[in-house]
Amino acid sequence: MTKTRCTDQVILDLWHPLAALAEVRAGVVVDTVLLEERLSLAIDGKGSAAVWRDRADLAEGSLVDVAAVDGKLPVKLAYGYIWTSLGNPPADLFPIPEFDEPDRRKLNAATVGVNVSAPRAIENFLDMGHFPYVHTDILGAEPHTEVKEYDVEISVDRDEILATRCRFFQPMASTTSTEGADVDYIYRVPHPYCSVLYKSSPVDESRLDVIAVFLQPVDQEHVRAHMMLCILDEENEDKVIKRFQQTIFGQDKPILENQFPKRLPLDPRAETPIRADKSAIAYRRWLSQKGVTYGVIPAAT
């Protein structure tokens, strides 16, 4: 069995995130790296790919017959992307049966390298409190600052975090607003590195837009952040839905990589939390009841 640099099994046993289904050509090698192991990749364009350790003759940009290749790691397709593990993974990925509503616009609202690691960057999707500093009239503005109270709970049955009752006033949602509005959220955190948002839909108050960030841990302080979107928009190009959303995680990314320290600290005393903070607070515990070291500062025993 080759050795792998993470040594956190629980990481090792996950489904991680590769690239977008859409933004790879059929039959040509990629080249990525997934906790510290450079790896190779390649679909056939019929539905079927491959994911292999890098070797030297299978280059970046070669041409592959994806059925030949041997010593191929587990692989799965899902919601747009390419995934795989690299030690035991469980027969199936989270659920998110949204995606597969035929009337949902499923894209890649971008991938984006951010230096930081994947507990902060899955922390600072949870966090509703920076959203009138940071994503001023867009996602909030003053005198809206206000989190008001929610509800999270950790499910054991289904293996995540919920978090219910979130609402919060915002001057253009998405690509569909046309006025400010409180918008209603759930967030769900269904996987370590992961984690899936619905807000309310401007075109159909009866659904939920669904937004989430998979996060590729690249080494312990550096993610490849996947944007999928399962949005309702009939009216908008796919490069306007896109240009949202990267707008957004634009102005994310340097309060991402402005964090310090990069690893996300468990030990409850390490960083003084608020009200707002409840999820972020859950997120923690859950972390250091899985067992997660990889990218964190573990508590101390």
Second form
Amino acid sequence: MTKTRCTDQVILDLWHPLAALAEVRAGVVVDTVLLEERLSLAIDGKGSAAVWRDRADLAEGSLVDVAAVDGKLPVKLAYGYIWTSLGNPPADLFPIPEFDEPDRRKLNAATVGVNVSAPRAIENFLDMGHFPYVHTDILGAEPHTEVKEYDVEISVDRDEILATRCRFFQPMASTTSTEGADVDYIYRVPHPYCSVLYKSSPVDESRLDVIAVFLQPVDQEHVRAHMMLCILDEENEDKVIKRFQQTIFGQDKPILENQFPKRLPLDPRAETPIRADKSAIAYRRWLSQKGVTYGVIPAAT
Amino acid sequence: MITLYDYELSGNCYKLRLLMGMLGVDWTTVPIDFYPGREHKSEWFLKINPLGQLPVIEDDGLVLRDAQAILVYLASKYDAVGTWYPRDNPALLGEIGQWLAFADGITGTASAARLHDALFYDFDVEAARAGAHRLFRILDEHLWFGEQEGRDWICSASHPTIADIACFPYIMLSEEGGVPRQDYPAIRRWCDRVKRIKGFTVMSGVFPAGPAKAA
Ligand SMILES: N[C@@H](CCC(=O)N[C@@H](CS)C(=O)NCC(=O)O)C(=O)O
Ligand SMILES: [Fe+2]
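Next block, the form predicted together with the partner chain, ref. the form predicted alone:
Whole complex next, starting from this chain.
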């Protein structure tokens, strides 16, 4: 196997997202970067895809027959994205059963380049404390600033972090909101660089909207953040739904890019527990236990 | 009513939302899926603006493109007090025009760097950043000398003009393109003054002014 710049075998063996299928033209080469390696990808529009290491005879924008590409990397099409791996990936990607429910809107809100490590971005995604300050009058508002007690567990059989019983007052929880409401949240971290959140749907109180962030590590301090929506909304055009999510992400972006250090410190003493709350502490511990070194500052041993 | 063809993360669109907010005029938004949808290059939008660019407004049957041109129009039509674009002051109008053109230069550099980093535009990012620093240095010096003379705004007036509005957004968003502002203290102080103008609004990536500094 070709030598990679990233030497973290845990990360190399994962599936990583590269692009939203809806945004790739069939039969045309697209270039991207994963873990500092230049890759190319193409789809045939009939359910097949190929990912390979960038090479001169298949330049970005050129036409390609997906079936005829040799030297392919592993590939998986899931949740509206094309995924690959630079190591030996597991057979399956983490499950999101809601994705198969036919009445949901599924779209890529955007893929955005962010100057931050993937773990820092995951940690921000898990933090409800910033809602009233960063997403003022959308996902939070003063005086409702308190993060109430919630539960966090590391599920051993599923190998993922699960935060439940989270609740937050939100003036405008989604495109379908008509008024402020107490919103229930569940967070999952089923992959070191991916997180899936579930929140109360304003249109059906028995169901939850699903929003995921899939981070493509470009290098240790840059990601492409793919934002997947899988929500209940029969009213709004795609572009209105995307705009809502991009507005929120655009508010997070400067916060993420100003994190220092850019890599996530895993030493429990490195940052004060106020910044690293319960789910963040569990996430850091889980990364440590897995032996992740890419995008983090490992704890001294 | 004014119609604004708008993309939330566009600093050029924000210029207009900002001025309309300060003038207290209402508008309706037509959201354009600039990214990832590239709706501004769609056939229907090219009929409205053959340049395929945002922003565009429609008002009373008039269709206008270019943020700076639209600022001129909005201030001329809707600013009852007439300070944002003072039509009776030729020297000041000349100055405003000069800095409006400068603002488009900021779009061509600082905004280009941001589009490269955040939305993967295929631009020469090093050239864009260098160009932004060159413009920022010029503006910082201009503002610093102004402060020595008791002038708070870009143009020679005791009040802000549309030149301040045109320059503000992509300066505030410059860090997203890898253009830090720590070497431009006069720009930073001016940004703070802009944020305190009555009717100021934010966009994603721009935060409100902090609490006023104690005297
Ligand atoms: N001079 C124009 C520049 C506008 C501009 O660059 N708009 C961007 C969005 S913020 C755009 O539509 N770019 C697409 C393109 O130039 O093709 C203005 O100030 O309005
Ligand atoms: Fe956020």
